[in-house]
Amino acid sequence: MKAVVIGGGIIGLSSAYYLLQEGWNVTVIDKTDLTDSCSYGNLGMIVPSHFVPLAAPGIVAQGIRWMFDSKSPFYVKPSLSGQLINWGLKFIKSANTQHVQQSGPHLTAINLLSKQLYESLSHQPGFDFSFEKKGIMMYFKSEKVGEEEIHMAEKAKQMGLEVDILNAAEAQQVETDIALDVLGAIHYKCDAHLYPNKLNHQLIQYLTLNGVQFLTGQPVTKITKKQNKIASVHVGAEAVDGDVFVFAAGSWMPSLLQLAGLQLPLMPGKGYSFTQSHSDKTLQVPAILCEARVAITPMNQQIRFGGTMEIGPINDKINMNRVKGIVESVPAYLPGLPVEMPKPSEVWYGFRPCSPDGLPYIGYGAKYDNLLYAGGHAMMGLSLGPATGHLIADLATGKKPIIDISAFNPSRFD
């Protein structure tokens, strides 16, 4: 049996690993050198403590407020864009608290099974990523947002996470290298972080090996249907044909799925990122700066920052004003820790696949037999890597998906 994976990220690249497991011909599909997706530049967090959806009461309101910011962490590019326009409906409908309760099971149930699958695969043979169980520590200045974070703190520890609420004091002792200046912190020891740099590099190395074969620099330009399955696509002159189809390419899933006369609503946003030495002091547990909404993480003797989303078309412009806005609230927070403000050519950019409710498109949708999406997972790409290819594995062979997936179907929109 044969399975086309359409996408080099890590959500590809994962269904191509749990496919092979289960003894499929795969062969993966990606128009870029597989060199620089969004699952290069990332924070590498996995995020148990993520169960609230982007889609969550309040954002719309903060996310206006935010628009008149060019520092801002959140940011709507205005567009008369039909796409836009729906998915920013279909967002605003989503965006309350009966959907966010509905969520977070789901959410939380995905997040685990993932760090469960990327511990796993930490011990595999060929495989080194600097997988780290230290957990993220969520720091917080206002007392309005250390309310907020304490009470979903408590709702975390109700689903069972591991969790610390700290004070300031608390704070600094975990946080031993680095000084703080913070309210207080909640310690989400549930999480977890790697190197996604490492991560990539073996994924890839470990199929090739291992027999998946990799077409890669030119993009899928045409599907061929037959009655209700797909039966090839076009790359450049070739065809490729299989018995099933996994769609994991991204912020690019809508324009793919065009190709096969389907409309999907996803919009890219904008993430930034870079990358800095700190030989003298580091940080020792990965961190997000909650009102700021900048996560920072130690990797690879080095030290990253990323943030800000940035909801619009695809485009290639940096804008400095939001990686300023990066690099001017890590003093507030951690003035124990230098951070210089990069050159253009030192800053990654990325575009992460969003879903109007904030939850990933996991399964097959309704109308071709054979065609899986794996798409749609936001911020959280790299945590739910390892879960998604599992969940596209399982399904692909006909197996029962290890956790509920019913929060994740691909038609729910429809």
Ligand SMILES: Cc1cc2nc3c(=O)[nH]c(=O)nc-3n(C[C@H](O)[C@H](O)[C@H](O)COP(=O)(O)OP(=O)(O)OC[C@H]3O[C@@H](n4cnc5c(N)ncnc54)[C@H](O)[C@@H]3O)c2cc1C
Contents of the next structure:
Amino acid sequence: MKAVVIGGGIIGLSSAYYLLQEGWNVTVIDKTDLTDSCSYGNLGMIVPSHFVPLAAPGIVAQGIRWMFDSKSPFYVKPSLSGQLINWGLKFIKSANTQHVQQSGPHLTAINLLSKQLYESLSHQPGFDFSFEKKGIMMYFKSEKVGEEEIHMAEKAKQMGLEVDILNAAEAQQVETDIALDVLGAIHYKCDAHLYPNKLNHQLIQYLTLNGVQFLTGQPVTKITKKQNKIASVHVGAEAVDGDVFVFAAGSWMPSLLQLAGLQLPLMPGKGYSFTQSHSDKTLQVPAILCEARVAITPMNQQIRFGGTMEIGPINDKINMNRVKGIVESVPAYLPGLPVEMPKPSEVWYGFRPCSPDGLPYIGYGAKYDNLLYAGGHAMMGLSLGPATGHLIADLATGKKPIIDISAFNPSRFD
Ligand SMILES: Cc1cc2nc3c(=O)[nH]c(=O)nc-3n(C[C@H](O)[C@H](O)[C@H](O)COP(=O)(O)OP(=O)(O)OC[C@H]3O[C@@H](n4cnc5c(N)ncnc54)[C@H](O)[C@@H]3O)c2cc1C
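Since we've got the form predicted alone here, give me the form predicted in complex with this ligand too.
Shown next: the complete complex, the earlier chain at its head.
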């Protein structure tokens, strides 16, 4: 049986990996040469702690305030685009307490599964992607945000996650080398991190060695249908047929699906990162600076800084003001951690594929019997890669999915 995966980011590669384990003959198609995508320059965090989707109460009002600050971490580019308006209305509708409460257990279950799968993958021959289980420190500076974070941490404990609530002195005992200037921190010991660049390269290497075919450098531009099935996808002059098709095209999902006459609410959420060398003293545990919404991860003997979420069309502009916002936030929390303003050429950017309710799309859609959706993972795509891949392989093979995926139904907005 032949599976065709469109998109070679972490979601497509993970799908290919688990399909291969199930005995499928797999082809991966990507329009790039697979050396960069959103799955490379991200912060490498594996986050069972992130059980609150982006669409949560308060985010709309906060987002409007941030829109007037050029260095802010969240921005929606105003536009009359139908895709953005449709997405925005669905986002506003989803940003409520009930949605957050319903989504929490589903996000935790898929994140915990993924972490477990990463751990076993890290023990497989040919894989060494610096998987570390040190957790993540969420630092806060204000009373208000501290109260919110402590409330979340209590909830996380109730959900069975391993979490410590720390005052400033206790936080300093965890992060011994770097001087902190914070009110407190939550240490989500349940989280982990890895080096995404290595992970992607090793996955490609493993898949290639094990017979997966890669067609790279050209996009899928046409889809041929036969009754209620996809028959083939076209890459240049070549028609690639298959028994099952996995659409894992990240922020390009809407344009790919359009070729099959389908629509999906999804917007790109642009983010920036830059990676710098450090002196002898370095961060031990990945950090999230809560008020600033900046993330910092030690990886590959360097430190990667990242953040911002610009909802808008795909573009290759680098907004150095937002990068400056990231740089300036660091000394306010971690005065002991050196950070320099990067040159534009040193800034990486990627597009998080954001669904309006902050939940991924995983499973069969309503129209085609052999089309599997694997996308919309927004800010947790790296984290959710293996679990998504496993679920896709379960579904393709006709097995009961390893966890309940009802919340991730791709047709939920139809
Ligand atoms: C600054 C930043 C920090 C982040 N940090 C984290 C983190 O710490 N933890 C975490 O879990 N997530 C993080 N993320 C999010 C994560 O990177 C994404 O969710 C994830 O990479 C999405 O993976 P994907 O495979 O769906 O998409 P992508 O990686 O974008 O891959 C999609 C692929 O599809 C291909 N494609 C698209 N259209 C076509 C077509 N028509 N034909 C052929 N190929 C096509 C593209 O070329 C691309 O290679 C971060 C993101 C950013 C921007």
